[in-house]
Amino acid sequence: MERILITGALGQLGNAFVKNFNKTNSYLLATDIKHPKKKINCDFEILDVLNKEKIDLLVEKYKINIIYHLAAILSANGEINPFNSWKLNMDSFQNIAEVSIKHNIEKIFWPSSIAVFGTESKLSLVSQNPSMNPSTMYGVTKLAGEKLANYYFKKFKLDIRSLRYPGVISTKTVPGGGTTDYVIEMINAAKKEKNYNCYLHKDTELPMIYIDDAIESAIKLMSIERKKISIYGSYNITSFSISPKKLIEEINKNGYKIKVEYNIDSRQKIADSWPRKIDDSKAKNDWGWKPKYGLDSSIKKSLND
């Protein structure tokens, strides 16, 4: 029986994998630094994943063995304290890492981003392993993760999966200080019927996916063999591209109206050394990878939700 651990579970990523893993016969047991505003359904535990101590004591309670580990500090929020930003999401992975070793945990989900990329990265397409030279601390921890879990699995055998995942999608939780945050806020915007003050500029391309393609593509990474796993760090995923132009444009068909007005900060330097496409191909070939949700769909379903 798969007895799952999860960090982060309140976040934007982790309040979708405990709604996932609550439909399925799965032992689960969420943690967060906070306690939940609303029941879920499920096991829960205060945890700061800076406390190896508690996390070790955690998987030892509840024979936990598989990990998804969510907690960061994203890319925009990152840049206000960088020192901080490396020390929790650096020290928090070589903490699971370890526990993990301990106790033979049998697979770990760690998330990625496309942040690890940079100007050098070829960012009209975005291949699988370009050159990379990330511009926030976020990424330079996502590119540290992806290499220490190469160098784990071929040390220890220590299976981390992992994905980069573009902006997710997801009008469920309150975006969690990420440069792709304006597609969430603009969607609520415009359900509000409110003007939105956007902070990236009208033609800024980004990929983005749908919140249910994100959990969905994560749950089919973990349920492979290992041997069809051919990425030791990272695989490149996406579902589609969008700007804020093309965004209203969306909100628009879809008979909702949104006033505009772009006032841009310092997350657009982060966003112009981010992909405006990724190639995919590898995780495709690999395990199937395929989007279910569109740029239409991701939209509309947002906007309906």
Ligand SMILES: NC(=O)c1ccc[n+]([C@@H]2O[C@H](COP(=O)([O-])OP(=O)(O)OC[C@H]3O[C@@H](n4cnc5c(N)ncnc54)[C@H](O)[C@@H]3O)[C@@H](O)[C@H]2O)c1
Second form
Amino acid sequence: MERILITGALGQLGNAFVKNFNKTNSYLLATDIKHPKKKINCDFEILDVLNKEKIDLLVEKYKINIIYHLAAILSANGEINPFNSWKLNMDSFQNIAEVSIKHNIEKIFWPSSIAVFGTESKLSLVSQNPSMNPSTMYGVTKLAGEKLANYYFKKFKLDIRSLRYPGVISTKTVPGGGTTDYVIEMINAAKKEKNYNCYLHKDTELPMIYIDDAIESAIKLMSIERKKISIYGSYNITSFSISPKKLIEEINKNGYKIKVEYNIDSRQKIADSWPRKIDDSKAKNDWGWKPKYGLDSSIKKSLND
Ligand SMILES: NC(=O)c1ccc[n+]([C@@H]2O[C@H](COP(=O)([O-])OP(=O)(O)OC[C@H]3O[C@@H](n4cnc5c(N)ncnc54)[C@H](O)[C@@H]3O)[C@@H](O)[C@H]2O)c1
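Right, the form predicted alone is done; let's see the coordinates for the form predicted in complex with the named molecule.
Full assembly next; the chain just shown is listed first.
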């Protein structure tokens, strides 16, 4: 039986993973550094991922065999205190790896990000393994994590599986300080008939994925035989690319009106170093990745959520 522990379970992705696993027969232990505001339908424990002893204790106590390690400081927030970002993202990765090796954890899901690329990655369409020069501490930690995942697999047979998520779109739970957050913020503003102040230039195109596809893709990657995995770091995946201007068109097309002003901030520089489109053919070929939601359906669904 799958006995799953999720770290950062109250965040944007964590919430959606918890809902997903609640529909299955798997045992689920949700953890986070903060208390849930609403009741969640599974066991919950406070866990700071920097506390290796507590991770060890919970894995032992709840007989965990699978970990979804989601706790992290995201791109824009990471730049406020890059040293903190390195500490949280890397020390937690090391803690999870060490405890997992000790307890023979079968599989770990750990999301990477399109932040691993950089201006040297041919951003018009990034391949699986281009030259990479991440511009943020967040991207540096994700690239380091990918290298460690590869290393730990070769050294200890530790099975860490990973996807380089583009911006994840979900309107119910919003992410904690990323560069692609404007999509969710603008959709939520349109629903409330509020004006929106956009921090990215109207033509900045970035890749996105709808939350259901983000969850499905991880579940699929975690379900396949390890021998099908040819990428030992993290797989490129994407659904569609969108700019603020295009998003306004989509919002209008769906019968909503929104007035957007542009007030470009430091996130523009981050976005300029991120890909516009992504080649995810390796994920498609290796384990049949295929998004269910494209541009039209993701925006329509988000407006109606
Ligand atoms: N959301 C996106 O668009 C996106 C894109 C690419 C990759 N990712 C990756 O997916 C993962 C989850 O992202 P998210 O959007 O759900 O993030 P989020 O910011 O919404 O959630 C992170 C959660 O981690 C918790 N947390 C923070 N510090 C902690 C600590 N010390 N110990 C335990 N928990 C702690 C927070 O309370 C929060 O609930 C991250 O690794 C992120 O890098 C997200």
